[in-house]
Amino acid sequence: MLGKGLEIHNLNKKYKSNKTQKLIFNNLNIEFESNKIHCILGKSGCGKSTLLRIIAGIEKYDDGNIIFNDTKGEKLFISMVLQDNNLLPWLTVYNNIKFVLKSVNKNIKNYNQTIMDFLKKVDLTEYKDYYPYQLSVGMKQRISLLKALINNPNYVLLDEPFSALDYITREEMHDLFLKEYNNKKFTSIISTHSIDEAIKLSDYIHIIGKDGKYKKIKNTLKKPRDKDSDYITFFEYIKSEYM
C-alpha cells in the first residue's frame, strides 16, 4: 500500500439494461501516487470515463474501496474537467469563474483581481463579458481548465479534454496544463486514447483494456517528454502494450 495518494482496492462495477449487463471492472486495483501527473490510456469503452467519475464521487459503484490516502485531516476538493466543458451557458466567462470562486473561497476580498489575473494567463481578458456561445471550442476549454484550477483542489480530473480540440490549440493545452502543474502540484488522473498525450503528459501511464487486464508503468523519459530521444522508442513501446 502506498502512504500517500488514492488506492482503489478490488472495484466492481457493471452497467445493467433490461435483463442484460455490460462488466465494466471486476476487482480492478490501481494506486495513484501523490502529487503526480496520471493518464488512463485505454480504447473507448474500456472504462475510461467511469473510472474518474466514480472516484470523483457522481457514479456509484457495486463494491470496492477508494481510499484517499493524502488527504488525511484535510478536506477533500476535487475538480473535473470534461470534453465538452462545464461552463454555464447563461453566465458569462467573468461570472462563470466568479461562481466556483466563491463557491469555495467566500472570503476572498478581491475576486475581480484574482479573476483577471486567471484569464491574462490564458489571453483572455478581453473575453470576459463574452458568453459560452461565443466562444471556440479552444477558449471554452481554457476556461474550463482555469475553472478547475482556480481554487487549489488536491485532485484534478480531466475526461479526454483535449480530444476535441485542433493540433496546435490542443499543444498549447497541454502547454498551459504543465504550467499550471508545476506551479501548484496537485495530483491529477486524465483519461485519454492518445498515446502521444499520455506520454507527453503523464508521470505514469495506467493502460486499462476492455477484457479487464490493466498495467500501470512508470514514464522514464527526461522533460519535455516528447523531446527526449529516446521518445520513439517508449512510444512503441507503450503501442505495444495497449490492450
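Bear in mind that the values here come from a model prediction, so they are computed numbers and not experimental data. Positions refer to the first chain, counted from 1. Just so we're on the same page, rigid core means the largest C-alpha set that superposes within 1.5 Å between forms. What changes on going to the form predicted together with the partner chain:
- For residue 226, a C-alpha deviation of 2 angstroms or more is recorded between the two forms after rigid-core alignment.
- Core-superposed comparison between the two forms: the Cα of residue 134 travels less than 2 Å.
- For residue 113, the Cα coordinates differ by 2 angstroms or more between the two forms after the core has been superposed.
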Given for the second form:
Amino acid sequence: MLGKGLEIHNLNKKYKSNKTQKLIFNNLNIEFESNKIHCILGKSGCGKSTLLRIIAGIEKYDDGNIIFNDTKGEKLFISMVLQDNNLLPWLTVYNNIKFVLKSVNKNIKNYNQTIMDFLKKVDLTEYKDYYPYQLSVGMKQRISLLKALINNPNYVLLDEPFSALDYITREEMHDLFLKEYNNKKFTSIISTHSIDEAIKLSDYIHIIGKDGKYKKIKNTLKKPRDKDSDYITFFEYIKSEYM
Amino acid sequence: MSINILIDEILSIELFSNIIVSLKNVCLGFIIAFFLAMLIAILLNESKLLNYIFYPILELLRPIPNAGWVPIAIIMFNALQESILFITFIGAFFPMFINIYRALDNIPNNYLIIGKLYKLNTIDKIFKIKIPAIIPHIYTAMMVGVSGSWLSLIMAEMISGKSGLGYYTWKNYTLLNYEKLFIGVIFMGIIGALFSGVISFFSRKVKKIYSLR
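For comparison with the form predicted on its own, produce the structure of the form predicted together with the partner chain.
To see the whole picture, the full complex is given below, headed by that same chain.
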C-alpha cells in the first residue's frame, strides 16, 4: 500500500540530566510513505537513533503524535537492526533465530524448517551451532538483517547497521538489503551519516540538523545508482543541505 | 611432621567427619545465599520503589565484618548449627548480591532493546535476557561468594563451633597438637581452592562465549 504510512506530528523530546536538559526534537513533523526506503541523514547527536527508538515504541517522548496509517486491521510489527550486538551472545545462531520466531509467535511449532530455510538463504547452514563470537562482523550483520525480516514486519528500522563494516562487506549488505526489499516490500527507515549510503538505498532522504532543521528530499536517481554525473550533482546537493 | 602421622590423620574418621560437617554447612549456606542474592538483586533491579527502600539498608549492612555477625547470630538462633549456617550465609550473600546487582545495572542497552522490541513480559525479560546477559558476572559472584562463605564458616567454627574443620583446627591449636593443626590448615586451603577451581572451570567456556577474558 502506498501513501502516508507513518506520520509524526509535533514531536517533542528532551533528555534531562541532573542539572541540564538537551532538546532533541522541537515540534518535529515527518511523514514516511509506505513501502519506501527512507534514510535519516544527520550528524552524531542529532537524534537519528532516538527517532528510530521512538518509532519502535521503546523510547518515551515528551509530546506529539505518532500515527501508523497503513496497518488497519492487522497487527503492527516493527523490527529493528542495531549497529552492533543484534545477536544474543549466549545463544547459538540457530537459537537466536528461534528466539525471534518464538518471541513474535509463542505458539509456532514448525520453526525448525523456517530456521533451516533461513540459514540456507544466508548461506550459513553449517554455522547453525556457532555462537556469535565465532562469526565475522559481516556474518553477524547478515544474520541480523535477515533475522529482522523473518516475521514479515510492517516496518524495518535500521540504526546505522552498516557503519561498522568494511567497504566490501558494506556493499554486499546494501545489495542484500535491496534484494530483500524488492522481494518483500516493506517500509524501511535507516539512520545513517553516510551521504553515499543514503543516496544508494533510499527513496526519500530526511536530513535532520543539530539545530532542529529538517528537510525531506525525494531521491529521483534511477537504480542501480552508479556514480555518474547525476549522482555527483545530487550528492553535492545533499551535502550542501547536510552541512 | 612424620609422613605416617599425616597419612593416619588424613585417613582418620575425625578429620573426615569434620570436613563433611564443614562441606555440608558451606554448601547449604552458599546455596541459600546465592538464590536470595539473585532474587533480591533482580527485585531491586526491576522495581525502583523496592530499590529506593531496600538498597540503602543493604548497603548499611554490607560493610559489617563477618566476625561482627557472630554474637548476633548466637543471640538470634538458639541452635549452634543454625548460627554457624547464618554466618556462612552472610559471608556469601553480600559479595554475591553486590556483584549481581551491579551486573544487572550494567547490562548492555542493546540486549534490553531486543527485549523491548519483541515485547517480552517481565518473566521472559528476566529469564531470557537479564539472567543470561549476566552469567559471566554470576560466575564471578559465585567465586567471591564461595570464598566468603568458606572463610566465614571456618571463622565461625573456630569461635563457637563444636564440629567442622575450623573447630578441628582450633581444637588442635589449643591442645598444642601442631601436626593436626597444620593438616587442618592444609585442608582448608585445598577445599577452598577446589571450590574456586570448579566454578572457574565452568566459567571459562562461558566467558569465551561472551567474548570476555
